[in-house]
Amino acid sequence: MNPVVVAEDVAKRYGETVALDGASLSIDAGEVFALIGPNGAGKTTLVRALTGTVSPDSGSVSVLGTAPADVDASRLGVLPQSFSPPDRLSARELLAYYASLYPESRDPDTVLAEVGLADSAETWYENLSGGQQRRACVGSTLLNDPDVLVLDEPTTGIDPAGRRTIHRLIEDLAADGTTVLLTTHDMAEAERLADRVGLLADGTVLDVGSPAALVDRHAGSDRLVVDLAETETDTESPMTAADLVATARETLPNRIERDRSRLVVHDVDPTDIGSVADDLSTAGIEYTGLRWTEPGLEAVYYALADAETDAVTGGPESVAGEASVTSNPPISDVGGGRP
């Protein structure tokens, strides 16, 4: 299959600031591709390069087989991160205005219904909530029924119900053959929508793959988080942190990490939770709770971003990404190496 969106070794500087440093990606027809990365990673600059509003200093970009500036406007829909349409138009008037820019367009009322604004069609844009305004902006990109849809953080400021509406809409568009490139800080959104994900850090695409493939490659294993009981201060020989880790490692074949009042036992299948808990109790390790977690894209995000930082600074690799799925403080390795 020939890709319809391509960036090859794209570089862009703004004075001394490097926005893109050899970024490359390709997106196939009908694919939903999510671009994730920290603020300042270069996501918006790459989107602008792919939509023809920024010229790369070097490298090449193409959309639908041609330079972005030469793409037929009726085949491309673009939602920038910042978009400020006229305030004193109703939602219906706003979409009707954008529909009038194309020789052939979709019915504005149909699009309003698709983005969940049918009941707010007569409300001025300035009187819509922030989330409703963003949905109206998403709707404005759909009026030309584009072959390629580029959405820069489309659900920013939208409530959960509105996000669900936009998610379903993107899924339906992709099912009908629309190619979608979106940027997002919402890892759950990327996992739900994207066929493939690209992680951008420091202006470079570090890796690309399906959410599951990226998790397998970078995020580590399923793990059991063990909330430890407090050590009695009047005990004659309290078990120290090092003792806890050493005892757990002698008891279990799994990789063990500890941070403050937690042990993290890696490579634990859900069916093995009971036996792991029994082994820890038999070894004299007291705990107050158990939580089984599996890594997701958030862990990939931290793992790859940390690795890129280490490549620049020469510092050691962090394990914070492995702990991110537990929504607790980062885990620091105590003794023993990682695989």
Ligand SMILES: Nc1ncnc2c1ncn2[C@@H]1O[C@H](COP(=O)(O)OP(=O)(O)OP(=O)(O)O)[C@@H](O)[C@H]1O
Contents of the next structure:
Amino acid sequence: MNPVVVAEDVAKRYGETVALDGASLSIDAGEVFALIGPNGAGKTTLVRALTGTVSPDSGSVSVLGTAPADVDASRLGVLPQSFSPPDRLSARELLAYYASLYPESRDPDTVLAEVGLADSAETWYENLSGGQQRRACVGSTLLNDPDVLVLDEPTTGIDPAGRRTIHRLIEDLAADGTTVLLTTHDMAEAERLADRVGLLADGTVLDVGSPAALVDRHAGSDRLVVDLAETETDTESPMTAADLVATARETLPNRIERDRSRLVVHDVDPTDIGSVADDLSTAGIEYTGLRWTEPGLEAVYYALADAETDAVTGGPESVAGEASVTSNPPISDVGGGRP
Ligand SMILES: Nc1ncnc2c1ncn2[C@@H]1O[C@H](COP(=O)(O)OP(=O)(O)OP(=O)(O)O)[C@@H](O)[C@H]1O
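I would like to compare: after the form predicted alone, may I see the structure of the form predicted together with the named molecule?
Expanding to the full complex; the earlier chain stays at the top.
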């Protein structure tokens, strides 16, 4: 493989704040790499180190085999997280301005169409909506037809249709061999676009892998969520959470967990849902719905980021793979494994 973006053991402090604490990653030519992580994890600082606008205190960075400051500008496109182009230029003038910075550039109108702004070409930047402004900013990174594209939260503020436009654009660029590093808080976006994902927390890259590999490593098994009937959850019911799980386990071999209004049955194949329903009926457990869920990158995020936060704060260990039900109070793990 041919790494074109490399960070090795990069550290950066701002006064007392440790923004990066030995962050490492390596992105191969033609790869789409998504950097995810909580607010303040250090994503922007790492992106800035890789694009030459922040000097690391230690460690090394390189892009296209050279220090970021020495990279041929015509080969690199960078969308910073905060980007404030001149307000009183139309979308077309803005792109034409950025095109003029390169000896060879793409046609601004073609790029405007690619980012879905053809109909707003004459609108001043200040009069574009927030999402349209972000699209224009994405467009400004494409005028030099870069080999490496670095996008810090490219779709923040963009509506679902606009996101789809940008996603297709990134997919097309990747298909043409562009190497893409993007940061995002949208797990579906990372899952859709990225060949590999790196999770950064507290300035350290905790793990890197394809979305599927990360899910395998950190997110736990497929599970069936059983929405319990009120009779099982109202305060009059004598059934405690432990009782209910114990009852369910008399018939179900799977690991079972319970939170207030739900049972979570692990390792359920979709074809087994009917037999689980039969087992619940046999156990006399009333429910209003069954939902089969496959853990995704969001579960990885919570498993890794929460574990890191807990390690720092001394809080409880998170249970990997429970992110799909984290909108409710934590599930108490009282079940057993499959025999
Ligand atoms: N120029 C700066 N001066 C002082 N502190 C900074 C500076 N830039 C970043 N930091 C701090 O470094 C830490 C990492 O910030 P950074 O912007 O890299 O995080 P992030 O992962 O990109 O966050 P977000 O998801 O909110 O964009 C934060 O605690 C932030 O306050």
